[in-house]
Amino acid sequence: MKKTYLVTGAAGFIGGVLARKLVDQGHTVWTIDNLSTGFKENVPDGVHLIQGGCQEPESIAQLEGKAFDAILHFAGQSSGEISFDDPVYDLRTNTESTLRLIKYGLENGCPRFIYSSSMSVYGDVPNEPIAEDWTPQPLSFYGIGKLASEHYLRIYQSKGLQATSLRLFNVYGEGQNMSNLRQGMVSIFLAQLLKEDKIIVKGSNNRFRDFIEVNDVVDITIKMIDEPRSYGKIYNVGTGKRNTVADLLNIMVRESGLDKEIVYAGVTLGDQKGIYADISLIQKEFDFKPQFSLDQGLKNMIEWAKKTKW
């Protein structure tokens, strides 16, 4: 059955994946995007682009009342670092923006909703897989808003709203912005590496962290969507596995035939020394499987980043 959905952020990174491939299986995508990190080129021919962010009022009311099979929140400023320049607006992007979509949803017939949230919200933990009822507590603004967007749908439930938060961990792979070298682990050491005459790393190489590839996000995510078992539930979207900064570059200097200069200087703001997923409960419920290892991610994506113009 052909569906219609709102895809938030398709001009961007996991939005832009999610929207083609819901268009290729011929469904109808309208999105919402300010472009502010994202490109308009991104945004699949076919779907409808409202320009603007998803927290405005203008920009919802060009939705014109139209009703939606499921809302998918994926748009949003997704950097830790920089939510410390303007926590307002992170809080804007990434919290006003779900309430405001959670009331156009509730109004016009559309009660699912699925949000893409963060690991961020985990804060410092133990050097373990980290399951869904670890007590957050964020160490960013960026972290602080997601929870915050994941407690409104826990309210919103009771006034008949059908959500689903994903715990989404640190996604890589072919379109992902790779002129942004403030947010994106994975993006922004590949930039340099290709780029420049040195990788510049800010903290240590044995920092760690659970890489996913964002078909593999993009693949569960479409699953999930009329899954009734999914409503009101979290869930960690990752690989289970546990790679460093220093396996992370050691894999791209291989897959790449490129050796740089690796300098250690400085320290992120607000960012986490470790951590990688417990996916117990999406395996158990979704039998979900992780089909890219970090090695195929790595050399798809470099493959990618090496022939286009980013």
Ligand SMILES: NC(=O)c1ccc[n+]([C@@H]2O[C@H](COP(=O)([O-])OP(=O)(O)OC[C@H]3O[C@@H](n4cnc5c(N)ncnc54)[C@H](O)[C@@H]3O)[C@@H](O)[C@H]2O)c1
The other form holds:
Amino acid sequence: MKKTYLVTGAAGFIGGVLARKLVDQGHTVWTIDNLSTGFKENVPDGVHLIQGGCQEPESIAQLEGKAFDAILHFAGQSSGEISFDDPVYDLRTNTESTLRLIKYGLENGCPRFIYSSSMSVYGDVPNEPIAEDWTPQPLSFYGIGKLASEHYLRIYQSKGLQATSLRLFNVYGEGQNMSNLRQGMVSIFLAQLLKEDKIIVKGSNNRFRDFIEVNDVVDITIKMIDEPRSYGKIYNVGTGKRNTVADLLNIMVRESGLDKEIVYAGVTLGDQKGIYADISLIQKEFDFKPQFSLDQGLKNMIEWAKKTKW
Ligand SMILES: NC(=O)c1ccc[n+]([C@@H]2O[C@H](COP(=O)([O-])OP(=O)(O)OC[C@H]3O[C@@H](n4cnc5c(N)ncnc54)[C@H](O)[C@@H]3O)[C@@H](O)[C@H]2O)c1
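Mind sharing the form predicted together with the ligand? What's above is the form predicted on its own.
Next comes the full complex, this chain leading.
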């Protein structure tokens, strides 16, 4: 059945891939995007763009009269480091935006809401897979904003909202912004590997992460839309695999055929030492099986990045 969706942030990386898949499936898609990190050209053909911030009443007002089957909230400032530049802006862009969209959905017959939360909510954790019931202790204002959004969703659940929060781990892949060297570990290193004479790593190479390809994230998001079992729940969305920064750089060097000097300098504000996901819950409830190994995903991304102008 053809549906109508609001995918916020469709001028950006994940929202763009999500909106494109929904349009390809024949659905009608609207987006709100303020183009702060996204690009108009990235909005997939056929997606209706409202240019503005999701936290701005004027943007929400432009949704009047539209009937959405679900709101998929992927707009937001996406970097822990950048959240230190202006914490008040971060709160508005990442949390007030959620609150205004929840209110709009409840008042306009669209209780279904999927939220792009983040593994940043967890903060520093032990060297073991982290499950959803781990007590969050965010290290950045970004993580605080994501966690606060999850809690707004939880409270509005009792007022009829049907919300799901997806704690995304490190998402990478084709379409990631390669010109923003403060956002996205994979895209930052890859951009430097392809264009600069050296790769500057802000932090140690034994930090570890759980890298997940964007199509795996988007496919599980679409699968969840019509799944009442996920209402009121939070899921880790990762691969369950632990890779260090050194592993990541080694694969990139191997798959690109390029070898650059790697310089370790300074730290990244609000950075987590290491984290990877326990994905038992999403596996059990949705038979979630990420399709892309890190090797294959990076190989595809490198091929794309070599062909693409940025
Ligand atoms: N990429 C990751 O690894 C990752 C991990 C965890 C969570 N997330 C979350 O997923 C979402 C998408 O991330 P991404 O990697 O695609 O980032 P992105 O920067 O590529 O895309 C975000 C999009 O949202 C837009 N935007 C930002 N603030 C806005 C606002 N207040 N109102 C309207 N538009 C706004 C930007 O212009 C951009 O087009 C973000 O909420 C991010 O926090 C991403």
